[in-house]
Partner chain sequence: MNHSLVNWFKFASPASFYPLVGRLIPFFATAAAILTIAGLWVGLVVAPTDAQQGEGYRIIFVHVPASWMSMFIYCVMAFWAALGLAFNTRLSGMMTSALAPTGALFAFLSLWTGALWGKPMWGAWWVWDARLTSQLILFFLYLGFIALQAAIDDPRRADKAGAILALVGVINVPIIYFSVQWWNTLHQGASVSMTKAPSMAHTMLLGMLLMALAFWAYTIAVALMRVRCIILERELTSGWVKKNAME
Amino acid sequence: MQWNSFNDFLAMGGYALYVWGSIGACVLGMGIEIWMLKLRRRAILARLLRKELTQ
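Write the structure of the given chain, one chain only, in the form predicted on its own.
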C-alpha cells in the first residue's frame, strides 16, 4: 500500500483503529510480560539469598 501523506499512513486505509489497537495491545502485553519476569526474577533471587543465609 502506498500512502500520499503521513495522515494517510496513520489512517491505515480506514483500518487505523484495528491496526493501531492491535499494535498497542501487543506492546502492552510484552511490557507486562517483561515487568512480570523482572518481579519473578527478583523473588527467586531473594528466595535463594534467604536459603543461602540459613545454611
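Residue numbers count along the first chain shown, from 1. Just so we're on the same page, rigid core means the largest C-alpha set that superposes within 1.5 Å between forms. A quick note: this is a predicted structure, and the numbers were derived from the prediction, not measured. What changes on going to the form predicted together with its partner chain:
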Contents of the next structure:
Amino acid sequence: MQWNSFNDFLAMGGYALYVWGSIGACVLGMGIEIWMLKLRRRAILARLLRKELTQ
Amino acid sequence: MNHSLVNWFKFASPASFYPLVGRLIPFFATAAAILTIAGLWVGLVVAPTDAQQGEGYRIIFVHVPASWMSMFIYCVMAFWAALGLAFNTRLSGMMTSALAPTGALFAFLSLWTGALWGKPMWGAWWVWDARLTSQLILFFLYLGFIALQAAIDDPRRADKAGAILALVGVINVPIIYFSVQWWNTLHQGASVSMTKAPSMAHTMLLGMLLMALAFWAYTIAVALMRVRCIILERELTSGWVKKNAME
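Moving from the form predicted on its own, what structure would you give for the form predicted together with its partner chain?
Following is the full complex, with the preceding chain placed first.
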C-alpha cells in the first residue's frame, strides 16, 4: 500500500487532474459505448416486435 | 469433403454465429470487470511510486493498454477484411465493422491519456512527434473506415470498400510501433520488450498486464455485442431472426 490516507490517494501526489482525468475518460468512454450498444439493441428488438405484430 | 472444414464454415453463417456469440458475451464481460478491478487495485494502490515521475506515471495503466488495443484491433480488422475479400463471407465484413468503433475509442483514449501525461512530464499537451502523429493517423483511419461504410448503402459493397481501407491502412501499425526506434522522438521507448528483461517494478508490470487483459476482454465482449446488432439489422427479414433474436 502506497497511501497514508484516502485524501492522499485522491491527490495522487499533485497529479490528480492528469491521473483521474485519464482514468475518468476511459470509464466514461467505455460506459458510453456500452450504453449506446444497449440502446441500439433495444431499437432493433422493438422494430422486430413491431413487425411481428403487424404481420 | 473434409469434416473440420465443414464445421468451421458452419460458424461463418450469421444464423449459427448469433446464438454462439450470445453465450460468450457474459463470460468476457465478467472477465473484463474482474480484471479491471484487479488491475486498478494493483496499479493505483499496490504499485510503488516512480522514482522520476512520482505518482504521475500511474497514467501508464490505462495509456499503454489503450494504445496496444488500438493497434491490435486494427490488425484484427485487417485480418477479417482479408478473410472477407478472399472467401466472400458475410460474417467477416460484419466483424470488421463491429470492431471499428471500439478501435476508434481506444485510439482516442490513447491520445487523450497521452496528452494528460505529456502536459506534466514534457510541458506540452501535444507535440508533432513521430509516435504521436502516427497514432493520430490511426485514429483518423478508424474514423475514415466508419465514415466510408456509413456512406455506402449496400452493406456488401460497404464491406468491400471498408476491407480495402483496412488492409491499406494496416501499414500504419508497424510505423506507430517502430516510430520510437526509427526517428528521434520525445516519446519514450517500448514499455515491455520481448528481448529484454522488464526494467520496471514487478507490480507495475503486473498492473499493466492486468489492465491490458481487461481491455482485451472488454473489446471482445463489446465487439460481440455489436456484431449481434449488425447481424440482426442486416438479416431482419430472414426467418431465423424471428425465432432466435429475442433470446
